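In the form predicted alone, a lone chain appears below as structure tokens.
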Amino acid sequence: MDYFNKMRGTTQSPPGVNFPEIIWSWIGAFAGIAAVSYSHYTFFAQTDMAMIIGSFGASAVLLYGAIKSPLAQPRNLMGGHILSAIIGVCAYKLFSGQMWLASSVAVATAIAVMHATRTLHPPGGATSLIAVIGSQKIHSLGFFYVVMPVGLGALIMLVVALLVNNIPEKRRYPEFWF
């Protein structure tokens, strides 16, 4: 019975967020995703290159909506995405004949490595999974996937986070770099 009692939770829901915080989160997310997707659709749409991946949506939630979270800090953003991308590409190359195995190995290993390197960034799990289950366009990038879209896209979102999150007097980003 204790096992099931743990599922009830121990705390209440977090408090609501004030309206200015909501607006600044929206502005940051809009600007960050706009910068990455504009680059994609302007410079790479007609090529085999990609600049935007789904996990950047989750990164936007952290970078612009939860800026004090340790998971949203530059070390976690860059390290989490880049390490997870490397792991995802390796998992695909090693186990592409068994996609269920490649997917499982990619995400589980990405989480373990992010923990071990203190770079835990939940969207990194999605980044590793995208390397495995992504389109032929993603697979054809091979390890270049780590550089672009992952590294460059995360860097663009980081620059936007630095610029936007420090405009309001009551917001400060980052909490730490390393």
The other form holds:
Amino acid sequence: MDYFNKMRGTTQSPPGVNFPEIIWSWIGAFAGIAAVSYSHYTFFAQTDMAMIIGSFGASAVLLYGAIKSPLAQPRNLMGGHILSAIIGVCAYKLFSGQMWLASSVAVATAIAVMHATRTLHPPGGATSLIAVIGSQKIHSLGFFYVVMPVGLGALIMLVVALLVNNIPEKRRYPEFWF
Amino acid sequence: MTDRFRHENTCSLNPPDISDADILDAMKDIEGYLDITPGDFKTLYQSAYTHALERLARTVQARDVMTEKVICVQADTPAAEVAHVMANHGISGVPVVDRKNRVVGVISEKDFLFSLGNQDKTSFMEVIAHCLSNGDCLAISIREQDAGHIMTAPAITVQGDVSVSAISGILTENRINRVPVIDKKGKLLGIVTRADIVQSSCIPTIKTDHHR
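Next up, can you give the form predicted together with the partner chain of this protein, since the form predicted alone came first?
Everything in the complex follows now, all chains and molecules, and the chain you saw is the first one.
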């Protein structure tokens, strides 16, 4: 019975944020995603390289919408993306014959490694998965995927977070660096 | 946690009971999205509060809470004068010191009481009963005596660096209300009473025996 009782939950949802918070989250996300996607579509769309991947959309939620969260801090953002990218590329190289295995090993290992290194960043799971299930263009990047789009893209989003999140008087970022 | 502690009467180990509504209000005061549920916050708060109490109990020392101007008597002070001193200052016990200010004993109301009757009486009512039925326990019996005779010796004392939690344990285990604080040479520095401990910020008595 205890087992099923646990599924009822014990507490309630945190309160909603005020209107300025919503606006600043929008502005930050717009600027951050604009920075990476503009460079992607302007400079790299016609090349073999890329600057934006889907997991940056998830990072934007944290970086611009939940800026106090430990998951949104620079250590987690950079560490989580870079470690997960390495794991994703390895998983694809090792198990590309069994895509279901490569995918699940990539995400599960990414979570474990992020936990072990105190760099848990949920979008990292997507970053590792994209290395496996991504396009031929992503696959052909090999380990360069770790540097670009992942490392460089995350870095650009971080710079935008530092610039935008500290404009309002009552917002500040980061809580900690490392 | 609670079985590890015994509380002083007026103290509680539990933090003020904050409600979910309080937590939600506080979360609204802090602008921005907080990545924690009210339930987790409450658990954190209660745990942190307990840790703070434990830390204070460990780090607050006798010299931090003791009363420094101690009223004390000499071993050869007549009992009647000791009684006057205690009555005039409204205190229920005094340390007894020798010429070099070293603590040699403590006199409390109990010591007077038990000097009135036979030494083996252990409660106030036993002394009353004994006096009423035998009539041999007039105050006269201690009139000729001095502090050195009626004091409890050796005194239970502590050094200045003993933690308040340890003192709480000593007071409880020995059923005493005050303990003189001495330096390394045994000289009187101050005194810590139960009231000092209660006032020192409600520090729980950490039991010094088997539970730790």
